[in-house]
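First comes one chain, alone, set out as structure tokens in the form predicted alone.
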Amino acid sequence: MSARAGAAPPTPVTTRGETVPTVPPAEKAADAVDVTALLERGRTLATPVLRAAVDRLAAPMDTVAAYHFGWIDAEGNPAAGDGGKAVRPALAVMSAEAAGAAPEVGVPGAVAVELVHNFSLLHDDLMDGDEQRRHRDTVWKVHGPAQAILVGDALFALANEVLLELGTVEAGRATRRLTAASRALIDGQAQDISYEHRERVTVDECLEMEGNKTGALLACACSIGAVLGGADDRTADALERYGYHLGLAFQAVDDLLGIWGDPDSTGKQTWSDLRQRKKSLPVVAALAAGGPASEKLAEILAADAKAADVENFSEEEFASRAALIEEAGGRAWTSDEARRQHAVAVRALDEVEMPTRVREEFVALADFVVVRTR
């Protein structure tokens, strides 16, 4: 999409057959919902099963995986590292309750989704050259690229084992959804890499990529517990729609943090997405907006594409690019898009009969996604 002088930032697009609204969500979850407790419950239920799965790996993959999850440090000593936000395990457990099952029913799904998610992180860190994750050196930096690849592959295989060894019809249905989501996630990563080498990417292309890379697995997390609990496809599909649009909101916020996030909170370098030449939503929206700032940004990024050492640019050079993105409207548009996708996600919950408490928890977790700082 070429920049057009004087044009406004892109209008909301149609995704998954539904037009995204243009107003921020008016609904808020009940104040009584403790999102931190929801996340901690998902982590507490899933972690013992996750550890048991990782323990099956042959040495040294078991140790490398334990380092990645933050259970040990680089020397092999026990550690209480940051294991991530645990949004996906929380959603899987909540989806079991949405289907009327006990939260524990969703635990194998929570573990399987978490294994696939971390498979993608191990490979993404290597492909993107990221040296830091969760305030620590990444696996490829500590243990080498070969181990990052092998352990990622092993986690992917374990995810399917954890589900299929249940031996139930529901486990087979859940595995089909997980494998479909995994394929979409890989498609999204391939799109992301290819976009780095293109001068222009449209907003629709960017949203499709982010829907694959982030939305698909979150969608699976939101349905997999319900499927294991015996929910029909109509219920599971509605929960997937919630998760898909929640994933787009989640990624929009990630894109903002990838440029303007505080490194002390994100655990990544300043301007991390700009260093990697990522065509994230703020960049794409700014380039599509038109106007002087958009045109100047396009010229600078075109020159950057020919430079071999963009990661070694000064902080001032990255700051100037971030300022142009903001001036062109990319930051504001992406923030609004996160809120629009949030609203679509919450509306999908209306299609599912579930306890009021569980619905409020889904809404509260969606609220958390669009206001987080890490």
The other form holds:
2 protein chains.
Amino acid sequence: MSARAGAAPPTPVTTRGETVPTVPPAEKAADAVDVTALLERGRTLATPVLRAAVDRLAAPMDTVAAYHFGWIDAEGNPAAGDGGKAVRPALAVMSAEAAGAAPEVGVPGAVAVELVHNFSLLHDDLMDGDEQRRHRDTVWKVHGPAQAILVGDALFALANEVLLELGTVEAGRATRRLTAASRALIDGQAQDISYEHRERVTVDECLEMEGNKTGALLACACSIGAVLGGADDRTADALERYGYHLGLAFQAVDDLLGIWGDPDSTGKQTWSDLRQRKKSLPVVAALAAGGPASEKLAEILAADAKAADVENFSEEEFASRAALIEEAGGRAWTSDEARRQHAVAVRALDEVEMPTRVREEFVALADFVVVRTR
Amino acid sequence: MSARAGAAPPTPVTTRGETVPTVPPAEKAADAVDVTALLERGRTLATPVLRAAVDRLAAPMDTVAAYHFGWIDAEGNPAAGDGGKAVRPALAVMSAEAAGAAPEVGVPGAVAVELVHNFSLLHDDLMDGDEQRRHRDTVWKVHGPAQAILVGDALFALANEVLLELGTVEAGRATRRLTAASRALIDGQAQDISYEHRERVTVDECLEMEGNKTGALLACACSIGAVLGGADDRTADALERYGYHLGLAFQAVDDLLGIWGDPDSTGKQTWSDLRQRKKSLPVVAALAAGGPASEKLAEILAADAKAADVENFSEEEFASRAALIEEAGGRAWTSDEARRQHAVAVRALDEVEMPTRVREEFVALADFVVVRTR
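Could you output the structure for the form predicted in complex with another copy of the chain, given that the previous block was the form predicted alone?
Next comes the full complex, and the chain you just saw is listed first.
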């Protein structure tokens, strides 16, 4: 796939900190849905069960996990931490409703998916050497590498435990899907690490990696409630397709925010992905596009790859790289890709018979994911 | 529990490199069983399935895992590696037979248990900074910490996958037991790490830690084949009790070998556990025993705890510490504890109705575990 294949004419680009990108009005079918309330409901239902599960961990793993989730600070004092957007729990709860079950039926699934997500964050932050997450020091930075490994392992095991202790056939099926998603997550991290050492990564490779790292678990969040509610595999598969493409849309927006996002919103440094020399979608699309800006960018990034102190470059140096990415079409392509994946996700909903209200909520959540600023 | 409570009079102690400890003749009911053949059968049945599962991993994780299992060397050339004693696969296969099923029924369980065991080795070696395993450099040493984390995660996920893709109710029950064992394994490693920073560890704490680190997964190996073969929970629980106490016997012997084992057999350095200042059973039992040797030992170990270069102490210095442990009764107590756990394990077999031949094999394997030299 070429970076420009099938792309619509670039939309007017936005400057850093603005909302990226706008959803076409045709998809805005669900104006009446209160997405904030939807996210809040998922969080409210899942958090007590998540906390009870984490409380089962032996000391000091319970404390380390509570720090990671933002429930306590580094000194062990209670904190009203930023637990993230909670998109996954909301989806898992809606997923149960898609199968005609009560939202509560999706809760063990929501908790299991959150546990797997946070297992991967703990390990990835250590592997990547990331020192900050959600405006706070990462676990390995505060509690050391051994605790990051150990608590990650514990959360992963706990995820399966929370599902399998339901003791039902449905729980076995749900765990199988969660296991497949976990394997994809690990594959994606392996690809991410190997791409760091490569000079050139294709757009297809980048999309495959992002599908593994972000798509697979969002897909699972979208099917797991339905599976627990007794849905058949055809329904679960369609819901997973919605979630997978929603994940790719989510990640495209993340990649835009990683370069042009407002640090106050994202909690990351300015030009965060450029500092880390990440081969994210805007970068690989710009490199694949050809033309003078693309070639100039390739030259500069090849030199950067050999530089030791990229993270300390000046604001101007990053701004000029970002401008080249934009000029080569990488920003517009990624913005367009987010909309394209959004459309594919919403279309997958047509394959599932579900209450109209639930469908509207899925559409509204897809809209939210694409227009978010953090 | 006091270190001396219920202990029989100390048996004559052996010198380093000799077989430790001998099993009382009364338990030697299964002379006709060929344990080597039993281990070989488990290995022969499980290895092809294990290799096929590992082959599913995306590059470069498949290569890293193959190195860890000893199938290739660090350069990627085929190797006829030392895959370990393969006690767990043998037990899982026998476990199926205990439930009246064919040995093959236990194979996915054998593979899943081996995958979990090796996931924990990969992560533990990194956390503990261990550079050697089975006479070779550990994965983190050869392929880096990120690969050790990632491939460990992948093996853990694969373990659940191998079971759950059977798609049966029994597979769900087996996965639940494996998950419980995995959690115990992680708890045990957390305890092991926290004990390193403590001056005093009780015999009970040490036994709890060893039960988690070694007992729980051996217990699961002993029940998983039976569960896959349709055994009820009562039968599975009894088989787990056999496996748990077998694990504690196994670990007691390991702790003896960790101090007095022959490096040519164990593949470890001389006085390996003393070099690492491990609070293993002989040490904690010696410290708990009281008396002049015990007090002298406590004094020396307290000073060692502050020393920076314990691993470079002379052979004589370690030999004098080992002599004090022995004089205080730590060696005899641990040797006796191995026999005591062996007896409890064998008694648990009485709770299960199984073919006489299979029972004899379980007894023979218990005997083997206690008299092994590596």
